[in-house]
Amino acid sequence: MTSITPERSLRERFPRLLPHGERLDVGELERLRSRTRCFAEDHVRPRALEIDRRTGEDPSWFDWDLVRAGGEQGMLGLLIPEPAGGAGGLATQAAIVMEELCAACPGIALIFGAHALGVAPLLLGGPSQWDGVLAELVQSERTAKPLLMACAITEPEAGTDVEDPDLLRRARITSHARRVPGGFRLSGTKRFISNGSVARWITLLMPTDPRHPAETWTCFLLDTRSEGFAVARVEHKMGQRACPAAELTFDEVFVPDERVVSREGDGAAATTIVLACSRPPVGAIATGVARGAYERVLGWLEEDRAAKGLLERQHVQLALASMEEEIHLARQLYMDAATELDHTALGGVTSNPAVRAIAHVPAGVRRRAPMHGWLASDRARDATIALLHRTTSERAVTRSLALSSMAKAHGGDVAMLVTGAALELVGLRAGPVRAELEKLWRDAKLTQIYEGTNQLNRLEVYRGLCRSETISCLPPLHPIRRKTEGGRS
């Protein structure tokens, strides 16, 4: 196996981290990067081509051994708050992990990335979510049967549309949630759901009034063992095959009131915040794909006899310099977006004294009826939204979303550019390395599509940075109470 380029520390990769020492523990980030790199070299890259081949033949095949290995390294609890037993990581930590994993295999990395995306909406639910499914996920992490999550948003006739509040108003939404005593009945179809066929829990979004999807878009926590839930099919993918993309159907699936994440109708705002959180790691995914291709082609040029003399040619040197340049710039973009989100847009929430105080309450006390009842109450949910309004602003989140969208869109283009250039350099002479490069080229295309197409992401950049607009991206302080079946509201 061709070697990869020498390690570079985070301080070398991100000079901008140096002045942020008081806010970022660069040493801890470095240790996280090093652990992830070792995991990627020991477990991910050696199995990447074989897993790609097997899932290409049978899309429903899934490598649980890798999930167990990742669980032992804390990959599943990375973003889960410390009071729930997780590592308490934020977008910065997730992005660093994603680049390292994707330099080895983007498809395997996506398993852990899709799991984190499923976790993200629960984090907006505040302390009420700590002692339920989040704690269960952490407890399973180092067992023989780790639990995975997924997030289900897109539909057969509404893909990128559902990821923008304005487009959502005109989207062709076919799913809906109908209120019944004690909860909701969910019906419809979700498509292209990463981890959808292997997840134990799914956070999904549907309108409670199909006539007003944007105003009633609501996040639910679904138990995949529920009656009426089914995996209709698993897609045959071109790239990132290790992580399945499934079509899911819901036939009057019951979800109790306590599994409504945050409040009814807050889903559009929650989606915006989640995308601001998830797009920096997607930019890191794309950067990792590009870096993986660059490292493989450089290793081949330095070590393989078939490449003898090529490094002395100026056009090859220029091509390598261009790859290095694009990767470096893509990396700075996703780190800018991640640190802006973690320490400016949402930093006030995570450092709030009230949140810290609840975090210091032992889990056993939080689970007792009086405190658990209050944390799960409407008053507590309203208080969580009020905290968001006190500690950040719609302008701050809009700017953060724009930076995150820029990182995602540019990173996706860089991934395609670098993987294509790498294939051109090696031609047909590279042997096993060419097979890895071909796979990375196939993997790269998806980074221009998921988490909103690059076109939509650039519209977010236009609105948030070019025009300095402010979009409605925080849940309202006082939710609109709509009349539903039976006169209830």
Second form
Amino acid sequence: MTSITPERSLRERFPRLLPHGERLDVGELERLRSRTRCFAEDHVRPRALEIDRRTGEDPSWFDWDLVRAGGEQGMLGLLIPEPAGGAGGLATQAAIVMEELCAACPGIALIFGAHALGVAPLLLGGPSQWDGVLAELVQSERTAKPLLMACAITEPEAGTDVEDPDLLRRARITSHARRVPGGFRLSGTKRFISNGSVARWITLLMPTDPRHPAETWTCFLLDTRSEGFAVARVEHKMGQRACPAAELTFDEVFVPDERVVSREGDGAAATTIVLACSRPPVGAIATGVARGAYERVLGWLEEDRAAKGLLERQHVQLALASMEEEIHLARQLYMDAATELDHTALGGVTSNPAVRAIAHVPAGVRRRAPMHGWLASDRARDATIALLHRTTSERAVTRSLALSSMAKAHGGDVAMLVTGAALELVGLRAGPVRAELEKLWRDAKLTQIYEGTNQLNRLEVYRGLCRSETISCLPPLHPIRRKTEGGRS
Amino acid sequence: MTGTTIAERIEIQAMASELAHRELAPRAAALDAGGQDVLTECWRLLAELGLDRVLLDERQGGAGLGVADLLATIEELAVGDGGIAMCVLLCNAALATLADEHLADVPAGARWALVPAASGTEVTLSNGQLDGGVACALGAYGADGLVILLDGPEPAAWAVGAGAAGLTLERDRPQMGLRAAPAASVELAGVSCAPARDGSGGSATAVNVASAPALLRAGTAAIARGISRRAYETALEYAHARKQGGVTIIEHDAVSDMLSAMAVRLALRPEIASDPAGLAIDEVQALAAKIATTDAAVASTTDAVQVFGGTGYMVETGIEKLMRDAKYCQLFPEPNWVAHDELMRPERTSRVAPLTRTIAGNGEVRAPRGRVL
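Just the form predicted alone so far, so send over the form predicted together with the partner chain.
Now the full complex is given, and it begins with the chain already shown.
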């Protein structure tokens, strides 16, 4: 296949945003991109059509070998903090990896993307989360028995609603986390959960009081071996089939107090911050889809006998130039959003001296009492929130969310535009490349829908940039202790 | 019969519409899954109503209707399933180009398909034998016979029975859209063939071979329009039922704007003029209609999935299928950018200006001035 990029290095593309020697070391990013590109070409693209075919026949079929191969490349520990054994990546690293994987196969990329989305809420839990599930995930990656995560937010009656704090207040939430001694009992249904049927751990959001979903929206860490948890079905999707989307049911599933991520009622803020983190990578996913289509159609035009002479047509030249232009702009947008988030909005958290000091404590010490007890305490959780307030602001996160939404929405449209145009260029007679382009076109549509529809994302752009509004997106310093059903306040 | 009255046309449309809603739409998912049994079952129903040979006269077992009637029928069928509508189009186009002596050998209820092919690059004819291959020939797999339509300044059509020696039909597995018209890779190795109608004689409803591409384009436009209608109706119903943020989603501008755009696209119906006898359509208008209508269908079906959100992306709702079907309309019988090229051929450009006036002006329907069916 003709390889189009990189014709310019990241250093050349983003000279101001990624100065050498700082936390987002451009040299490391280049190596990450190069390594991921090799993995995508060697492992992902050769399997893409076959996996799409098999999962089209049986949506529950899953390629664990590919996950193992990705694990060997560090794909599962990319976002996990270094003290927990991971690579300590942020949105920029995730976005770069996603573009490379998606140029080969968006469905396979989504397995790793959905895993990262499951990990993201745990990062907000600060050092208290490092030595639990996060360390287990890294360990599993090293032993070639990878464990996957998922994030469960969407419900049958609430899709877009649950991704916007304002809409959440009026949403038809049917799930409920009921307070019981020692923890919560979770009931309800979550829908379209990527990796939901294959995840070992799931971060999920439910209200502890369904009458006030926004105020009591709470993030839980769920062990999928818990009694009462079930995978109701795996959906038959239009595209991105390699990653299963499952409907999950919760029948009085017990989750202990220590598996409440951050604090009860902080879920809406956590969702907002997680979306600010996850939307630049979704913009990158869309950019990768578009790039994959562009590279394939250009390769076909250059190499296939059936396309002889077409490259001399102005129509074709103009179409290719438009594709290149749109892909370029989409990449600029997602890189801008990702680096804004990593540098400005959340960068101060990870570089904070207190956090770095805890990171230098050996894991063995952190896991023993009394340090473990302190890290798991309410005081430590409150301290993490306080740190968030000191190192960033609601305005910074709102602006970052808006840029992320812009990257996501624009990227999704570019993915549809470019894959559709590529398919039209080759037509029905093109042979094997047609199947690849048809798959990418089917894959592309999801990028306009997940992580909030493009319409919702553009409303975020309006609020955050056009109106310079500031949304309440940080957990309160002093949480409102609401008396929930079941008794304890 | 070629001079169908308005009342008769409405009656035909109503019949096709009822068939689409009662029989085809409930089977659309099974047809999309590639089931041959369900295709056979649907085809039997269509053949019983004479929809496999609409253009043939009654002595040929046909309905004796005109092209406009066929297009109206196809649009209604496409509301139920675009792929089945494509089968009807391809079969009618194929049978209508067959010479009378060959048509007599085609049993009632047989499903034929017209296969457009590039002369020379895809298929060559030498000494009455066809060689070459056509990828992704819609409706060809499982068909009882094919009419290979070779392009060029003087198009020619050649009839080939499904069992002909040297003919290989391999199912096109990746086929993404219009899957009820199963596509095949057609391989021809010295296949003996019979010439189809040359346009010089035959029955009053004969389709001139040279006009067959216009029929395919106009028919594809009709299918795209039927798909768009289905997308709009389904999305509108959902938008009134689904609530987000405490109100039905149609109350959100983001959704109503998309639905409005879909309605506007449907309201702008490209004109395809037919001659007084109802047998002829304008090839320039057919091209323009194909481009405009299929582009509109892709836009509307994409919006329909967006209105449904994640639910629309799931196969079971049947919405994403409309998107796939619409995309295939955009690519058949040629991709729209190639159709634009066709429209700008020197012999056609002089006729584009009057066409524009017809669409944008006083609503007058002009008699076609090009080749006629």
